[in-house]
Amino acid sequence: MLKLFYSRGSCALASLITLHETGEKFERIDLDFSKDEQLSDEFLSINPKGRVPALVTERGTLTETPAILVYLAQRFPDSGLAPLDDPFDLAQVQSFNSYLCSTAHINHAHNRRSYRWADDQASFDDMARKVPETMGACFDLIENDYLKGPWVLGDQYSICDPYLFTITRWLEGDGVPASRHPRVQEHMQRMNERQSVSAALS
């Protein structure tokens, strides 16, 4: 059985959406971030490096959220969450995920953990305060570009959608007022309306 690590409030919820889609039995595991659960010496023998996701398969433990996303999409194909049968757009859905980790998600992080980058006060107050331009920055591509219908692919609901519903749960305490993304606010609507979310969330 796959076991997820998973923290409230962390990017960890899309994949635990995602396992919910698959509709497939699964062991969650929640660790209290506030205890420095992540950086005991049980975990850290799961995942050096003390974040979650981590997920737990026959084969290993995978870590960072757009591998384990595509490695449930292929793992459970008859689940439909991505284009698994089109090159080209499978990797748009690994282009976007990438682009949510790799940029949306550390714009964040310079309002919660700019000590990974600094050790001054001033340096954090100073990334702190760009946050709401960066994070703001990054969702005007999303509702402009990149967002293509009702799903982040169009029609289709994808292992991009959880991932975005999950960052986009995060704009308001970054500083970003929901009235200038009104197509992302629609689709984090629509996933508050999916069984598998209500199921994360409870």
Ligand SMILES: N[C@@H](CCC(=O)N[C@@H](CS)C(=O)NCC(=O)O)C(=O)O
The other form holds:
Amino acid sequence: MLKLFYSRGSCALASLITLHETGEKFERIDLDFSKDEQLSDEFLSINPKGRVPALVTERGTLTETPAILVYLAQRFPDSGLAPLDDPFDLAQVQSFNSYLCSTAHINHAHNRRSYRWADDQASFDDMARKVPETMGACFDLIENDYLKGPWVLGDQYSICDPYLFTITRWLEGDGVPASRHPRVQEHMQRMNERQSVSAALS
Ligand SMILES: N[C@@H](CCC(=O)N[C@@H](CS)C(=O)NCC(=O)O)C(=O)O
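Given the form predicted alone above, produce the structure of the same protein in the form predicted together with the named molecule.
Okay, now the whole complex, with that chain kicking things off.
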């Protein structure tokens, strides 16, 4: 059975929602970041990065949200979670999810995880001050260019949607007002109506 290492409030929510979308049985293991459980020897032997999500499969452990999401879409094709047969459409999925992973998530991390890139308090403060601007700009692009509506790809729900939902939930804490991106907010409400989301958040 697949096993997901998860932590509340983290980017692992996208993988958790997607697992619920597949309808398959899986095991969820919650790590408490306030106790640094992600840095325990036991977890580091599973994922030496000390990060979630980590998805343990019969063939080994997968990390990195875009990789886990496309793996689930390919492993459970009947769930219809990605346009698997169309190289261009699938590349668009990867383009969007890579943007969230490598740009939006990294901008967000400059708020509370700035110690990854610097040592001085002045640098932390400077990085944190920039987050509303960088996250705001990311979501301007998503609002105006990426999000076709009602779902990211248009009419078809896909693995882009739980990932967008997950990062959208961070926006307010990052100092970006909800009113700036009304289409993204509508998307979030639409996501909140899905059973997979209720199951993941319960
Ligand atoms: N690029 C990775 C990022 C994983 C990541 O940074 N996860 C955060 C939670 S959102 C984490 O585990 N942080 C623990 C820590 O920094 O100690 C992905 O998208 O899966």
